[in-house]
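To begin, one chain is listed below as C-alpha cells, in the form predicted on its own.
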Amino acid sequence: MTADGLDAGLDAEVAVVGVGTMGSMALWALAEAGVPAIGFERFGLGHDRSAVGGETRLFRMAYHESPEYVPLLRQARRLWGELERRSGIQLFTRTGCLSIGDPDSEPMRNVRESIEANDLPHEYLDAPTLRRRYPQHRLRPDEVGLLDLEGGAVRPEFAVLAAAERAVELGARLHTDTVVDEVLPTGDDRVLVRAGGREYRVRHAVLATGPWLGRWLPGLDTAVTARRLVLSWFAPHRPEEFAVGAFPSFIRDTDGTHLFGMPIMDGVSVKAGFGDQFGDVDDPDRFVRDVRPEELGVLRDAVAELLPGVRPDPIRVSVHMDGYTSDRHALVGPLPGQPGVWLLGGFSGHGFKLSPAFGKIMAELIIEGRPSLPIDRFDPKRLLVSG
C-alpha cells in the first residue's frame, strides 16, 4: 500500500472522465470523502464547448418534469450553499421561478404536485393577479402562475471552477487538455484508463462526458444523443421592469411553445430561449457553434408575442451541446457489462441545477454501494439492457 492509502499498482481509486457539469461535482464529492481521485478533462476547466456556459442556469424546486425530483433538488440546493461557502464565490441568486401555463396542462400539474407533496414555499397567481403582478408577460386568457419562492439562477462556469478547484485543494489530481482514449476493465478489480499518452490504473472510472457519452459503447450511441442548446439574450425597453426583484426567472408552456428566461443578470439583457429545438449534433468533435438567422425566427416570434417588453432580435447568442436520452431522464449507475465503470450523463438539458446532488450520489455509489436518495428512475439498464 502506498503512502496515500492506495493499493500497489493503483494511480487512484477513481478516475473521473470529463470534469464539466457532473464530473466536477463528482470529483469534489469524492475528494470531500477522502477518496483518492483523478480527473481528466479534454479541454480547459470551465470551458463552454458542451453543456457548461451561458452565465446563468435556472434553479427551480417546483419541477415541471416530475415531483420525484424534489428530494434531489433539496439536496442540490444545500450543496450549492456549501460550495459557495467553501469557495467564497456567489453561485446562487434567488430570483423566484414563475411557472406559467394552462392549469390543466401536464407541466403545471407536475409543478402543483411538487409543491403539494413537499410543502414548498410558493404563491398561486390566478389570471388577474398574474397580469397585474407581472405585466411583462403577455398571457392567454386561461393561463395562471405558480411562483416557486426558492427558485433562482446558478452561475455555471464559476460552479464548475469552484467544484474542481475545491477537489484539488482536498488532494484530487486534475489533468486538463487531456483526451481519454480508452476506459477498459481488466478483470482484476481494476480499470485501465489510457489518456494523454499514459496508462492509469484505478478501481472505478466515472464517465461524465456529456454529449460525448454515446461514443463509449455501441449501446450508448443510441441511448444518448447529442443536441444543440441555443441560449439568447434580449435588450429590454425598460430595464428596471426586468431587474432581479421585479421579474422572476420563468418557465412557461403556451400553445406548444416552451420558453424559459431570467431577469437581467449581466446589467444589460434578459435571457430567454427554448430547450432542445435546434437539432441533433452528428459528431461532437466537429460541432459548429453558429446559428443561422433563419433558425432564430421561431424564437424571435415567441419572444415578440410573449415578452412584449423586450426587443425581439437577440443582441447575443451562444451555442452549446448536451446529451439527451429518449425519456429525458439521466443515466446514473454502473455501465452494464463493464465492471468498475459508472455512467453519469444524459441529463437532457435539465441537469445543471441538480449536479452537486448527483455528484454526491455517484460518490455514495462508489464508496458505500448505495445512494442516500432513490435513483431507480436513472438506472442505465432501462435503456441499455433489453428484455
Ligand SMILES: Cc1cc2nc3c(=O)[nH]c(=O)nc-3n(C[C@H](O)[C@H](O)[C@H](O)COP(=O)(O)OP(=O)(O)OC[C@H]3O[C@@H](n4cnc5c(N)ncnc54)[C@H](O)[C@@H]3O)c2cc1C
Second form
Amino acid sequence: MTADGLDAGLDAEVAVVGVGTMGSMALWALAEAGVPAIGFERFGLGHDRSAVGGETRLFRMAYHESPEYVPLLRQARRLWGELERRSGIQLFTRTGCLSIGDPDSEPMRNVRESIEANDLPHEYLDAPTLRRRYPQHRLRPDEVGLLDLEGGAVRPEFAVLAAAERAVELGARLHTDTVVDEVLPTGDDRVLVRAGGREYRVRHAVLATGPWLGRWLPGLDTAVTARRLVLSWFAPHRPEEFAVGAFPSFIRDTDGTHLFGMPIMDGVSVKAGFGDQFGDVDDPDRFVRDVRPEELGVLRDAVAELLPGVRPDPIRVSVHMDGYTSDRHALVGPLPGQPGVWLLGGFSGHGFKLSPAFGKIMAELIIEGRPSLPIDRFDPKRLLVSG
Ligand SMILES: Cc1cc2nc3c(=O)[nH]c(=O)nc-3n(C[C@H](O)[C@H](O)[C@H](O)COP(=O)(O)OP(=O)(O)OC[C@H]3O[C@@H](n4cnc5c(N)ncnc54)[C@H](O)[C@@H]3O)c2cc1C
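Which structure goes with the form predicted together with this ligand, now that we have seen the form predicted on its own?
In what comes next, the whole complex appears, and the chain from above leads the way.
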C-alpha cells in the first residue's frame, strides 16, 4: 500500500471520466469521503461546449417530470447550500418558479402531486389571478399557474468550478484538456483508463461524459443520444417588470411549446430557452454552435406570443447539448457486463439542479454499495440490452 492509502499499482481508487456537471459533483463527493480520485476532462473546467454554460439553470422543487424526484431535489438543495458555504460563492438564487399550463396536462399534474405529497410551499394561481399578478406572461386558453416558492436559479459555471476546486483542495487529482480514449475492466478487480497518451489503473471508473455517453458501448448509442438546445436572452421594455422579485423563473408546457426562462440575472436581459426540439447532434465532436435562422424564427415567434413585455429579437444566443434517454430519466448505476464501470449520464435536459445529489449517490454506490435515496428509476438495465 502506498502513502496515500492506495494498493500498489493503482493510480487512484476511482477515475471520473468527464468533469462537467455530474463529474465535478462526483469528484467532490468522493473527495469529501476521503476516496483517492482522479478526474479527466477533455476541455477546461466550466466550459460551455456541452451541457454547462448560459449563466443559469432552473431549480424546481415541484417537479414536472415526476413527484418521485422530490427527495433527490431536497438532497440537492441541501448540498447546493453546502457547496456555497465551502466555496464562498453564491450558487443559488431564490426566485420562485412558476409552472404555467393546462391543469390536466401531465406536467401540471406532476407539479400538483409533488406539492401535495411533500407539503411544498406554493401558491395556486387561477387564470384571472395569474393574469393580474404576472401580466408579463400572455396566457393561452385553459392555462393556470402554480408558483413553487422554493424554486430558483443555479449558476452552472461557478457550480462546476466550485465542486472541482473543492475536490482538488481535498486531494483529488485533475487532468483538464485530456481526452479519455478507453476504459477497460481488466478482470483483476481493476479498470484500465487510457487518457492523454498514458495508462491509469483504478478500481472504479465513472462515465460522466454527458452528450458523449452514447459512444462508449454498443447499446449505449441507442440508449443515450446527444440533442441540441438553444438559449436566448431578450431585452425587456421595462426592466423593473422582469427583475428578481417581480418575475419568477418559469416553465410552461403548452400545445407542444416547452418554454422556460429566468428573470433578469445579468443586469440586462430576460432569458428564455426551449426544450429539446432542435434535433439530435450526430457527432458531439463536430457540434456546430451557430444558431440557425429557423431556430431563431421559432424562438422569436414563441416569445412574441407568450412574453409580450420583451423585444422578440434576442440580443444574445448560445447553443449547447445534453445526453437524452428515450424515457428522459437518467442512467445511474453499474454498466452491465463491465465490472467496476459506472454510468452517470443521460440527464435529458433537466439534470443540473440535481447534480450534487447524484454526485453523492455515485460516491455512495462506490463506497457503500448502496445509495441513501431510492434510485431504481435510474437503473441502466431498463434501457440497455445486457452485455
Ligand atoms: C441549454 C440547456 C439548458 C438546461 N437547463 C436546465 C435547467 O434549467 N435546469 C436543470 O436542472 N437542467 C438543465 N439542463 C440540463 C443539465 O444542464 C444537464 O442535464 C446536465 O448539465 C448534464 O450533465 P452531464 O455531466 O451529464 O454533462 P456535461 O455537463 O456536458 O459533462 C460531460 C463532460 O464530459 C466531458 N467529456 C466527454 N467525453 C470525454 C472524454 N472522452 N474524456 C474526457 N472528458 C470528456 C465533456 O467535455 C463534458 O465536460 C439544461 C441543459 C442545457 C444544455
